[in-house]
Each structure stands twice: as C-alpha cells, then as structure tokens.
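To begin, one chain is listed below as structure tokens, in the form predicted alone.
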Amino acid sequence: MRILVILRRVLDPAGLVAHARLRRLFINREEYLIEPGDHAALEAALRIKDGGGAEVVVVSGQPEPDDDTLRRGLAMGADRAIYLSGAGFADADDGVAAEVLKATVERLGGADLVLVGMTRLDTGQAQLGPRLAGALGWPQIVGAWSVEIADGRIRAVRRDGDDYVIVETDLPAVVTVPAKALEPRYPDGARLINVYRGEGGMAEAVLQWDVADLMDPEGLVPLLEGRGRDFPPERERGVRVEGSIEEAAQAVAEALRGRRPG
C-alpha cells in the first residue's frame, strides 16, 4: 500500500506582528514550520504504516528548495520524499497544484491513499484536497479526525456539529485532516541525523522532480489572480445604553433600523 502525504510549510505566526494602523505585517523572526494540518496528515499516514504496513511518500513544492520540511517528514518515519521544483509552480494556486500532484501520482505508478491538511494556516483555504480528488476522479473524505484501513476500505471519523460520525469509502481516495486532529510524533533522533548526513540508506531518500517533466507549461497558469492585500477596517466602538430592558431594546432596534439599507 502506498500513501502520499502533501507537506507544505508556512511562516511561524509567533514571528509575525500585524500593525493595523500602519496597515503592515512585520516579520520579526522568519521561521517556518510544517503546515499543522499536513503535519497531522503525516501522523495519520504513519499510524496506518505502524498498524499494517505501508509505504509513506511525502511530497512538497515550494518557491525555493525546502529540505527541512521533507527531511523532517523522513525523520518522522516516511520512506521517500519528493521535492517538486521548476518555474511556474512557485505561484501555483490550488487548482494548478492539484493537476501537478495528479501527475506526480501517475509518475509514481499510482497511490492507494492521499492525505493532506484540510485548511491552510495562513490563508484559511481548504481547496487542495477536494480539487485533487476531482482531478484524480477519486472519492474524498473531508475533515477526518482519525483514519484507518479496514477490509480494503478507508474508514474515518469526522465531526458533524457536536457529534462524531464514521464514514467509509473505497480506495484509492483523498482524505483531508484538520490541524488538531492528531498529535504528530517527534522525529527519531538517529533517523534525523541519518537524513541530514545521507547515511543509513537515506542518501537517495529525497528526490527532486522538475514540474516541467510532469506537465505542459500551459497547465501551470493559475486560475486565481492576486490583486494585493489589505487589512480589515477597525472595529467601531459600541455605545453603552443605560436604563431599563425596554429602553435598551428600543435603542438596539433604532440602531438596527438606522443600518438597514434604503
């Protein structure tokens, strides 16, 4: 069984300061971490590997070489790592990334399961998993808090409001995992040293694939167009209403009536 896990990196929010009045974002400490949802997805894959055996392949594509993300995945227990590089992929949106990852799956010779974080920490977007499932033509499970393989099918527990439900689907499938679903394990110390030194069978563990070899340049044109970023307006101060409940209700009604368009 082959499990593909998408690993992306994001700036550590602890090193960022947003100044609303200056309308600027200051990076006081430029440190990166694995996208929390992707980190949980990797833990889900490794638990499946621990339970019944599987080959776990981590895949990452960043604007610049990002060995740390992939090597950390290998140190946690992944078997192989693939870094996707090449012009045009750096500015890819989730639609383009899904097509590139589809081509990656095909070049690997297929996969039984693809795991990825449900949402992005920096943008809040949750499109990559569903778009990839659509590109591959596979079933999907969104927001899995636990994942296991049972009788050749994928079984997951997901939240439905305040309740938890068990859902199943056939393999191959795409599953997205929330950031706090699973606590990722710490990388093995000896394995981490071997990954960086290229020892213990890790010399060829990180492969670099050029996106140009996977698909035509026409397929790398993003669907989204960035037109800049801005801060939300400052919150208006409220008005304190004194008096009885009836007077307070009347003041609220008048305030709402004044905001009504027309």
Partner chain sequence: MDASYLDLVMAQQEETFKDAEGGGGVWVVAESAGGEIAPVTLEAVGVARTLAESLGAYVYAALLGDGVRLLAETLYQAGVDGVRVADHPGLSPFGLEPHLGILVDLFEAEGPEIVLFGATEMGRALAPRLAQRMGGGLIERGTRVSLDPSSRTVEAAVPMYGGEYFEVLACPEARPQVLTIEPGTFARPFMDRYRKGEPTMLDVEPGEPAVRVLGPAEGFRPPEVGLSEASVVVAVGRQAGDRARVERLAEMLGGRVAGDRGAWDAGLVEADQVVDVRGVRVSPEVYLAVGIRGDTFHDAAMADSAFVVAIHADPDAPIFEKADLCVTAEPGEVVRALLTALG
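Nothing here was measured: the structure is a model prediction, and the numbers come from that model. Positions refer to the first chain, counted from 1. Take the two forms, find the largest set of C-alpha atoms that superpose within 1.5 Å, and that set is the rigid core. Compared with the form predicted together with its partner chain:
- Fitting the two forms on the rigid core leaves the C-alpha of residue 20 displaced by under 2 angstroms between the two forms.
Can you return the structure of this protein in the form predicted together with its partner chain rather than the form predicted alone?
What comes next is one chain alone, with no partners or other molecules.
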C-alpha cells in the first residue's frame, strides 16, 4: 500500500499586510507554512500507516529552498520524499501541476492513494485534487473528514449539505482533505534532528527529480495568468460613543439589546 501526499507551501499570512487604502500588499516577513489542508492530508496518511501499515511518500515542487516542507513531512513519519525541481513547475498552476503529478505517480511505479488538501489557504482554489483524479482516471472524494482503508476500498466521511455521509470507492483514488479535518501531529523529536543529518540520517530519503525528465516541458505552460490585485472597499468608520464610561456602557447595552438574536 503506497500513499502519496502532496505537500505545498503557502506564504504565512502573519507576515502580510493588505492595505486597502493604499491598495498595496506588504510582505513584511516571507515565511512559509505547509499548506494546512496538505498538512491534514499527511496526518490522514500517517493514521492509515499507523493502523495497517503503508508506505507514505511526500512530494513537493516549490522553488528552492524548500527543504523544510519535505523534511517536516519526513519528521512527522513519511518514509520517502520527492522534490520536483526544475523551472516551469515553480510557477505552475493547478492544471500543469496535475499533469506533473500524474507523471510522478507513474515514475513512482503507481500508488494506491493520493491525498492532498482540499482548498488552498491563499487562493481558495480547490482544483488540484480533482484535476489529478481526472488526469489519472481515478475516482475522487472531495473533502474527506476521515479516511479508512478496508479490503482494497476507501471509506470516507464527507459533507452533504448540513449533514455528513459515509462514502466508499475503490482504490486507487484521489482524496482531498479539508484543513480542519485532522490536527496534524508534532514531528518526532529524534526524527526531526535525523532528517537534517546526511550520513546515517534521513537526508538521503529526499529524492530529487527533474520535471524535465518526467514530462515534455511544452506541457508546462500555465492555463491561468495573474492580472493584478484588487482590494476590498474600506469599511466605513463606525459611530464613536462619547461620554463617561457608564454612559458608553449604557449605549453599548442599548445597541446589543436591539441586536440580540432570538
């Protein structure tokens, strides 16, 4: 049983300020997080590994240096890591990424399950998983809150309107995981040190594959292009409450009474 988990990175919003009045975006600290959905997807894969054994492979293809994303994955318990290098993939959109990942799955000699985060934290796009399922011709489960494997099938809990339903499909399959579905575990301390050690450590577990070897570079042209930024209108300043603290509290209480639901 081999599970491939896609680990993307995303700019940490704590280092960003979007200034609506100046209509500018300030990046004060350029720090990256593991895409929260992907992080939860890795946790789902590791739970399957803990339950019945599986080989968990993490794959990432962001611009260098991106060691930390994969090393964090290894430290959490993944067995192998693949770093997809090469120009073209770094600024690829999901349409291209799906093709590259399909080639990765083939080069890997197949996989039984691909897990990826459902929605990106930054762009809110949720198309990578379904596009990959389409490229591979595998069934897809979008938004699995829990995942179980039994008898060569996958069972997942998915949202259906306001309720949750159990769904089942055959392996291999692509499953996308919402960021809030599972709380990712902390990396194991010894492993965390080990993943940075070359000799006798796990650094060799990171394979580097060149995207150009995987597929024709002509297929790496993004479908989408960015055409600038836009900012929401500023919210109008509210009413200032004047007077003493008691008077202000009275005014707030009045406003809240009028607003209390139910």
